[in-house]
Amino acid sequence: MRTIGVLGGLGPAATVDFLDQLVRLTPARRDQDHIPVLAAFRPQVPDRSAAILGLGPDPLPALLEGLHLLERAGADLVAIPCNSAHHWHAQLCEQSAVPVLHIARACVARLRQPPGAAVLVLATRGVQRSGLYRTALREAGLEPVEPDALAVQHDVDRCITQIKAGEPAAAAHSLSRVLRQAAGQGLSCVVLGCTELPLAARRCDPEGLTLVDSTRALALAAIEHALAEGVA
């Protein structure tokens, strides 16, 4: 069974979030089946999504910082669960002894859509312009949406900083708008691509919706990795 490296702290919530998911997805039946779990919580990492909007320094050093530690410390495989920090996951591939895992493949390959369906994909500003979700769903044969064309991105922006500020009521009520747009807009299927989002989603209608959760995504491709040699 191989180590889980969680690179955390991007934000905290969404890491402890993370975590919780991956205990309660494994298939364990007593302490000894879990999956042995080193986390490293950076919150001083610089803000992603503004490094990729050319609005704050580029937090790839801190980024290979905290992998290198993992990689130290005995993880066989390393999960990030923050979607803009994802912009850089070529470059860390690069400079990693051991495998990362994709977010945005790990949650595009969960989803379960016909050919050409449209996917509405919620997300901080950074990501929409690194094309990170973009890419893998076309890739898998399906038509991204953003939430620019529905003009509901600054629900999206106040969702999530509403979450890293520990308001989750807020966060929800500022979510709940986007979802009933959506919904408005004859969308069947939404992916949460910011882990801070699943948070305020647990309190919202769905409106019908399919809510697609990376953060869950993650940890499933988290599990699955690491129960390759043995499953507990």
The other form holds:
There are 2 protein chains.
Amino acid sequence: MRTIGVLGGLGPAATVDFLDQLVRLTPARRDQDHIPVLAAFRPQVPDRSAAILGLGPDPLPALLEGLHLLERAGADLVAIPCNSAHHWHAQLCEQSAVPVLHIARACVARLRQPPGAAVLVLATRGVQRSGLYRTALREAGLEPVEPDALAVQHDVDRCITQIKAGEPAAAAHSLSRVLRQAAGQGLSCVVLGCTELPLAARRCDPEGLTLVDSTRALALAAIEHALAEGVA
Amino acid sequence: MRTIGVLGGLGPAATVDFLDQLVRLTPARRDQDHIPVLAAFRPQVPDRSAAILGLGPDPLPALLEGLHLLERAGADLVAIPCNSAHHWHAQLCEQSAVPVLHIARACVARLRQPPGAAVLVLATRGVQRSGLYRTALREAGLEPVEPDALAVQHDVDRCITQIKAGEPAAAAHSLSRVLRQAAGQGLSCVVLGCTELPLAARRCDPEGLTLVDSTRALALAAIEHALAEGVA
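Mind giving me the form predicted in complex with a further copy of the same chain, seeing as the form predicted on its own was just shown?
Following is the full complex, with the preceding chain placed first.
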């Protein structure tokens, strides 16, 4: 078995959720069946979304520092449970000696939608600007949809901030408005393209929508990679 | 702020719970307020309880390897969310350049019981044999009580195994029998002296007992240490 490196703390609750999924989704009956993991919580990395929007310092040096720490400590692959950080995925891969998984590609790979289906992407403003899911969905022959009203993006932002502030009930309230609006628009599939959102979504009525959890998709990709590499 | 090293994966679900407590109990409104953490999940470390009972290989070399990995990666203190591993606490401290917290002492320090009060200790057979809580409770002027019937320890063992196997509902069922029996005996305070037990206890009726969670106590001790060191 290979060691999964986790460049985390972006934010901390989302990283705990990622690790929780990793443990739950690994086929194991006892401790020794589980996959070794090295998780670096680096919460001081500058805000990713703000940087993409040109409103804050560049997080790339801090992300590279975390990546190299994981490599030196023995990680055989790296997962980053933060969608916005994937704006720098190409630069991270260039400087990495080990594979760095891509959360948006892992997430889109798990969609079971007919060709051309509309998929609503909920994410930070930074991820929307970077086009992370726009690109991945189009490559998969699907039609990315972004929140059309500023009020909806405002509720997404609020939900993320509330999870980071340790207020999951308030976060679920914010996300509920977004999901009701999406269902009312006739959408049927929603990508939770920020790792804080699943923590709120689990407390929401899904309103009949298919919610696709990017944290869970990344955890499944990491497990597949770690176990497959172990066999090889 | 200092970096908290976590020698974990013993077992994996308990380590996720420890990290969850660490994040929830840290006073923080945004990512950057949180404490840096390095968590090494080393689930291949040999079974601690079996080793104490002379029934399995010595885990000390693997524990030291994990400890040194955390030191090299920049941990300023180390927490081990596994009670049984603390049988080797003195040896780990001797070979460590950074402080290694002691889960049983952290747990007993949080008890609010009158002098001489009886405290039931639920733990692995290894921890009972090692006397980890017996010593810590006596030093605090409290009266340690161990399960008097073999059937009760059997239910504790079963609960731990079920959490490790990813069966929390079954684990809660096993622990419920133990708590009912303790309440029936007239006990009022129970130490959950194995980090798997709180994961089951949260699904149980506490039967009016005060349940003291060793995982939470270790998380609080780690936060206090990390923040105090940061101020100094």
